[in-house]
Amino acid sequence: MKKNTRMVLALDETDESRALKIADEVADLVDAIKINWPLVLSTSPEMITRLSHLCPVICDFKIADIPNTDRLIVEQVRRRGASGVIVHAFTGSDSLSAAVKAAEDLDVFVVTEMSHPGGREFTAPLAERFAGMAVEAGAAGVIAPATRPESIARVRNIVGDLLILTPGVGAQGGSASDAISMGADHVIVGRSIYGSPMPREAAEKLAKEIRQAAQAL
């Protein structure tokens, strides 16, 4: 995964034409575009392929099932042209290993902790264990929350050189500069960009903040 601007766009827009317009506007300002079920379900799985022609695509499907189902989903994501996929670890090491094995050259990112307040209830207490499972399974990286930047630092101590992608910046209250200073490789930003009347201007502002934070390290 390239590390130019260190920013990933979470494109949760459900209007097809607007989603493609925003992606085209900011593709050169982000290292990847992360898409979730809202965009895929409101359009089609073909959206993965279409966006991949503009920018690397990470499918945030938070896969959490038995090993065979995890394998089948990851295979389809790969065949659609995505560059990465996000999976959960709580279903067990066998499911996680199946996802990583099926990924081949696809980057697998493991959720250590959800970024919303409810994430404190079940995922946060097990975040370090999930991070360890990501290392053992051979994942490319993990997801750790910008809303709780201290968690990023703890996860970094476990995952070493694995990539850390950090959601929760902007609308959820997380800070891009705090996330970078705590050890995140990439900051995931959604509504602050795609919900802005001027997406490119918003993306440029955030890219500048991330760049300054990285330079201060």
Given for the second form:
There are 2 protein chains.
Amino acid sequence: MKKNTRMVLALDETDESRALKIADEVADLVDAIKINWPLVLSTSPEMITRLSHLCPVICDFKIADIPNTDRLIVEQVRRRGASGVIVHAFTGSDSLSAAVKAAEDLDVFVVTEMSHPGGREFTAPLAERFAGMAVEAGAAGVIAPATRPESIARVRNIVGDLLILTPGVGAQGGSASDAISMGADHVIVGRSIYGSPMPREAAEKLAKEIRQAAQAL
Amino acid sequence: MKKNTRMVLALDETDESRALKIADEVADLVDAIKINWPLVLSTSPEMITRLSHLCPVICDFKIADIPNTDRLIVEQVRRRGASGVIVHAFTGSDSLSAAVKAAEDLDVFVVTEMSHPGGREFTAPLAERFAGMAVEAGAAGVIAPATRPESIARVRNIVGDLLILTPGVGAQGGSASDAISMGADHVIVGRSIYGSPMPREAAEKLAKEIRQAAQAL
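Now the other one: the form predicted together with a further copy of the same chain, given that the block above is the form predicted on its own.
What follows is the entire complex, opening with the chain shown before.
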């Protein structure tokens, strides 16, 4: 995954034309576009392919199944033209290994903990263990929340030079520059861009903040 | 969810015409057809709608996201015509509540533990807690594995009259009659039916085994 603007757009739109319009508007300002199931279900899996013509696509599918199903999902994601996929570790190391093995040139990112309040119940206490599993399985990187920047630093100690992608910036309260300062490689931004009346201007402003934080490292 | 044959077909096919052919062949022998992401990704979300014209469809999407995304996925599943959806509890009680609230007349089933070896790492020790969360959130039922029938009995003690659906029968080693004897309401069968050269005969044989086990209760 390239590391230019260090920004990933979370395109959590379900309207097809609006999603394509925003993607087109900010594609050159982000290193990847992250999409989730609601967009695929409201349109079709063909959206993965269409968006990947504009920008590398990460399918944030939070895969959490038995090894054979994890493998089948990853194979379909790859066939549709995505560049990365997000997988849960809590369904076990065999499932995670099956996902990484099926990924080939696709980047697999493993969720360490989640950015919402319920993330504290089960995922947060296991975050470091999940980070270790990501390293062991040969994943490309991990997902660690900007809403708890101290956990980014802890996860960095475990994952070495694996990529850290950080959601929770903006609407959820995390700061892009804090996330970069604590060791995140990429900041995932959603509503602050796609929910803005001027998505490109919003993306440019955030890109500047991230660039400054990265220069200060 | 109706309780006639007490059997659910796990239609883990990714070939569209073969999936439709098998569904058509056994629709009257099962109470529901369970589909997973690989079929949706290899075809389109329209498959949910097409299959639901033959038989009630349970989307085994193992949803495991933040509350807002869980809600959006469930809304799309409902819009596509499914009758049920499978959700993980480990992303927290707020995510689970959001899924159940968005479900309306759709049945939400909560995963307690998983049937594969890696399921022992994180989900199995939390199975009873997840079952309790299903009751609290107002889910329609839970998923508990036939590969560990003693856990079905434990889960039954917690969930009262919620439905218990049991995967892991057949190819994964679990027995349909044991699962029913231990308190499962429905047995989920996949490869033993769709992988058979004669799917209808295979389904009829299993339906008979289940009927006998249910009569012996």
